[in-house]
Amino acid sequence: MSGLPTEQAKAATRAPLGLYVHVPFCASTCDFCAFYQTQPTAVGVGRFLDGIAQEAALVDWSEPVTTVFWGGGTPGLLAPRDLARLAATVRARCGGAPQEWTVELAPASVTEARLAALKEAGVTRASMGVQSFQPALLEALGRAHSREQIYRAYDRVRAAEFASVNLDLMFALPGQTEAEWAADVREAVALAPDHLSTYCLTFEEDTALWVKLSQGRVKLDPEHEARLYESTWAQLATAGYAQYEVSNFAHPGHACLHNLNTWRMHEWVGLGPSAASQHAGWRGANVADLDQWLARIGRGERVTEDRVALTSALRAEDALIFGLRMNAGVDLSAWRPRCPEAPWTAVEALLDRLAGDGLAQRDGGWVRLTDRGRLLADSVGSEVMAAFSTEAFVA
């Protein structure tokens, strides 16, 4: 008889599943993060691991995680006994090794021990948020390395030998020029990362960089960001990095599986403070404080936090916005029999409107944006939204 075994034909076949885990510690605030965090202690990190261990287990899923994703915060700060604890816990609820395993890292705070432990834990991709290697923009951006331990760091990585090692890059900074910013590009890629993510420097709310611009100190503009972009793409490009979402570059094999099943609307699981989770029905995440999130655990409560049904035009609408972000474009015709319901004569029109001006194309049911689309890749995600809230849809 041909074909896979019972289980391993479920396997090839079951719909991924992801574990994202928040650890929310930091040594400092970098003046453009808006992610919740908190400064470490002893027992703090110690109150964070009993808390994950018991959120885990309020958990109900029976299926195996295939990607786990810790970022922050800096998971990379925790001791080296402290990462081998949340990693026990979570191997504990894998279901066995995940496919992919990624844990953000600062340059500071690696060292060889810290390396040692994700390694034996079964981590198998280290992202590095690196951001600058221009030690003026570092110190505009309130990054807490420097030049040398970004090597140092780099090399330690290295050495250690993950199966992937993404390095994450930062343009659009107050003040930096093409000129600059070429040159971290080509910094980066003499390095021979796996992976690079190049993102262009948002202002949220509630941080310092908020406060300079709403000061007049740094100002917007959208001509530069877009010169940036296009130079970027070409720069990799000719390095020999494929592009597969508008701020992600892989060499074969090197994608961010973690982050591919996110933006095509699978599942997942979020455990620490401020985590999301898209799972059982549900889409919402929990408290971003740590002494109320272990309150809320402690009486049994996860996901409390802009919690809504997981209906399949939510999918639908989210699939479309981050699957226009990705080179690969969105199948529409896969999500129409999932989402009958969706407001898809709106859709359509915008979507013919989009390439009508050049910034998609329509080839069967795909739909992908251009290169110039893809430079508003946020000004078409808003788009969708309002053709999701058309009257006739909400009603």
Second form
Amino acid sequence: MSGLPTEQAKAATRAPLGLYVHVPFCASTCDFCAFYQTQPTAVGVGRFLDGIAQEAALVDWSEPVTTVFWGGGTPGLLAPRDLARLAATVRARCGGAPQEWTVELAPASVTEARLAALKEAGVTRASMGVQSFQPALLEALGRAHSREQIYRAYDRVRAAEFASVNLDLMFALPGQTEAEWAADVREAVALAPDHLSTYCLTFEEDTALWVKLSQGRVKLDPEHEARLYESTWAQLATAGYAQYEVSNFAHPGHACLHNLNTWRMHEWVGLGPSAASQHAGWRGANVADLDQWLARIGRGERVTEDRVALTSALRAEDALIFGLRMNAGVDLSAWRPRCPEAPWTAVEALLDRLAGDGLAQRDGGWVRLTDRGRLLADSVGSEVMAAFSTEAFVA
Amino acid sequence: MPAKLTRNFCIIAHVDHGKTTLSDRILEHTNTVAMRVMTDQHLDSMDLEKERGITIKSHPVTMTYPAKDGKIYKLNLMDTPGHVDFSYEVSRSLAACEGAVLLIDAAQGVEAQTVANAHLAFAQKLKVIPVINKIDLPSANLELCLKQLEDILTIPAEEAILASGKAGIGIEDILEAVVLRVPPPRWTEYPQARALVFDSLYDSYRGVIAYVRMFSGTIKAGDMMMLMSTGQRSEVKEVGVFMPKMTKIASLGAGDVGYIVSNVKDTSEIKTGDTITLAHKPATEMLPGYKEVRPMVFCGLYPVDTSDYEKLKAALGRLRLNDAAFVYSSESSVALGFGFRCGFLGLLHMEIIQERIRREHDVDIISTYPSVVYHVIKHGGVQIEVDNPVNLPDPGEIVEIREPTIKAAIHIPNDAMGDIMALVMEKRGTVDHTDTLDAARVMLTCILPLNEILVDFNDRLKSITHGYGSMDYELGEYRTSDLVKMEILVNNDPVDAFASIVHRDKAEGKGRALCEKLAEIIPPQMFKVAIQAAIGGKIIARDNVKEMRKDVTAKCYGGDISRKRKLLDKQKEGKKKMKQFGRVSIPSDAFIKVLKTN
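Could you switch over to the form predicted together with its partner chain, since the one displayed so far is the form predicted on its own?
Let's see the whole complex now, leading with the same chain.
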């Protein structure tokens, strides 16, 4: 008897598993970026790749990986042979080709040789950090690429024929006008990527921009930001990009599966310094330092930071907090039976209140935020948290 | 020492005219305090007093002074509280003396409190010794001071002594004048023992310690004493004098100033102004001037953190032990939870108590809008007292509301006259008459409703006069007034902490200002929130809290989950610290901001 039909059935019902690899190398530091990164050296990269292989060996891979995401840092900065080596480590955990394999690229370091290595490895999705087409703003962000480099890199990426291409853009940059931002969006749309991520500038601690903010050299203007959000959403809808999350838009079939699975509170394994995992009953992150990470991996230790047990209530809570950021919203009817002990009465009361204020909509078992509600997703999230920390539930 | 060699006197002055420094020099001169233990401002022991340069509690001290006539005198110096809120305490301290040293700052001249204090001293029939202090200042204007002394206080200029507490000038002259001009103790021949209580102190080991001036007879440990206002008896445990530390002695005799420890445990049982006599042979008449002190200004005090309730309660209890004029009782507010209704002698008293709760007892508190005590006449002639707007009966039940007034003496530079008159008018006051103090200053005698001076009157006075204006007041009569209860509604729910009783003509302006302020202070909310002012259900002013437009972090990848949760958790905790009014979160300090700026 062939076991194939059973295997197929299993695959169809199997929960997705993501694999995130944090490649911590960047050529320079952007003023807005708080992700862990360091200067690439041949020795450093070699140790990193060894470490990834070592760390992967520590993971209990009882399920095959369904989506892969290489972020950073700048994964696209690795030499072709290093990319191939990293890919080999990853592929060994996938049990065949993953449904989606994303690699983040920076325009300044996109070469045909690298793209060929990625394509060869099985990468399906290229995500390029454009941020802006305006030279002055790029400079203000400390971004080390030119407008010409963006166009050249995009052409190369397209020529490599990945199944999906994304461009990252940033708005509400210091000094940026509404017209300038609209022009950036137009220019991106003209390139016809399959996916667009538009990120409102966030001032992260330990970044150069944060310093400027705390010195009062730049100012926050939530009203201006709200207007930019709204105009972006309108502009992209007209251009045929459907919004599926606060900052993400795609042509049909091009939404990022890896991220969707994250927001739906599925599981993923994170490898590399600072990488976060949600897997095998635990959530947490690796230490954000290459040497310390290597030392711990050497001792067989991973996911040592912010480590919490992954209870079904925590998952339900986060499925709401993060799910409500998505346009589709959350399927409550699916979460209720998975976590009957959650404080659903308080949650229902909150959702009804939000609906009453025009911030949320109920649709059968589903709940989603309206456009106005999505602009307040953090406030909504903190209220969800408050509902989950009601005394009756915690006790 | 025979009573005829005793002199009981006090020093009275306007704030900052150098009373404490001069007191210290006198103690030094009589070697009452050894030089090495001398610290500046010896008599003021509370930190807050030192900081504000005012004396809140009276501290008497007994000194020995060998006068130029070759005799050795016992001088009892009474230190008096320096503010109008404590005028009854002042009057009792004065009643314990036969003389008063009236200090006038040579550079400032006679000011509002100088006049008020001099009048209090005259009323107690004290011999007043005028002292022009700070004569070493370059800005000293002796001629003017002496002229004011005669013109305003009707004291002959030749009686004045020139001194400087700071430079130690004139100290001996003052002491000689006390010996020569202040009469020896009065009423010593009264057949029974009588002692005037002019203050009291709570000691956790010994209970209530009464500060007394003996007028006649003797009191010693073991005696059964009696408080004449209530007839309450108590055994005397200890008597003593202030050297300036409390020093036990065998007995207190006529003319002495000292203390009595008995087995009374509650400060409220020994009232300032009461007469202590001996139970087995009691006096038939009390010493004159006793009255029940009643709080004039009330407000609600609430812990910012509701878990501090017990801590606040303990703090109030301890403050009450040493301050019989301060009263409190439990109350609850929908807006603020459980707290206390507190009564004070006046605004300064209120401020001091609040400050002490914060500092000495480390409890963060919210204070509601202060209120005076209104007399409300209801149908059928029933009169009730209302000190909390929340308790004001339904308008239908009210025949009329009467409010307390004050008679204020306001000293100002001539050129501020127009602005101050306008301020008085704005505060519903009238100027009764105007007196010229000197070429540059006038004194306005005004009648003002007490509730109008509760919050910012003094600040405005100081600001208009660039700090040169001063005010003193005494309580006047109750007057009928067109008063209404104004409520503030947040998202259609009345917030009791913001309710106030105001004059009908001022309701709209005040309501608008309050709404505007609240709309500005309450952080943007996720939904539309109206702030309204209403009288009897009718909206008279309205404003809107800003609607929150954007509160979302753009990027949210897998690694962000934990970090993002921390951020949201912080936001949630921040909200928890706010007070919830229905669905609206208001930061605790919003109340303070609103109540302060009004």
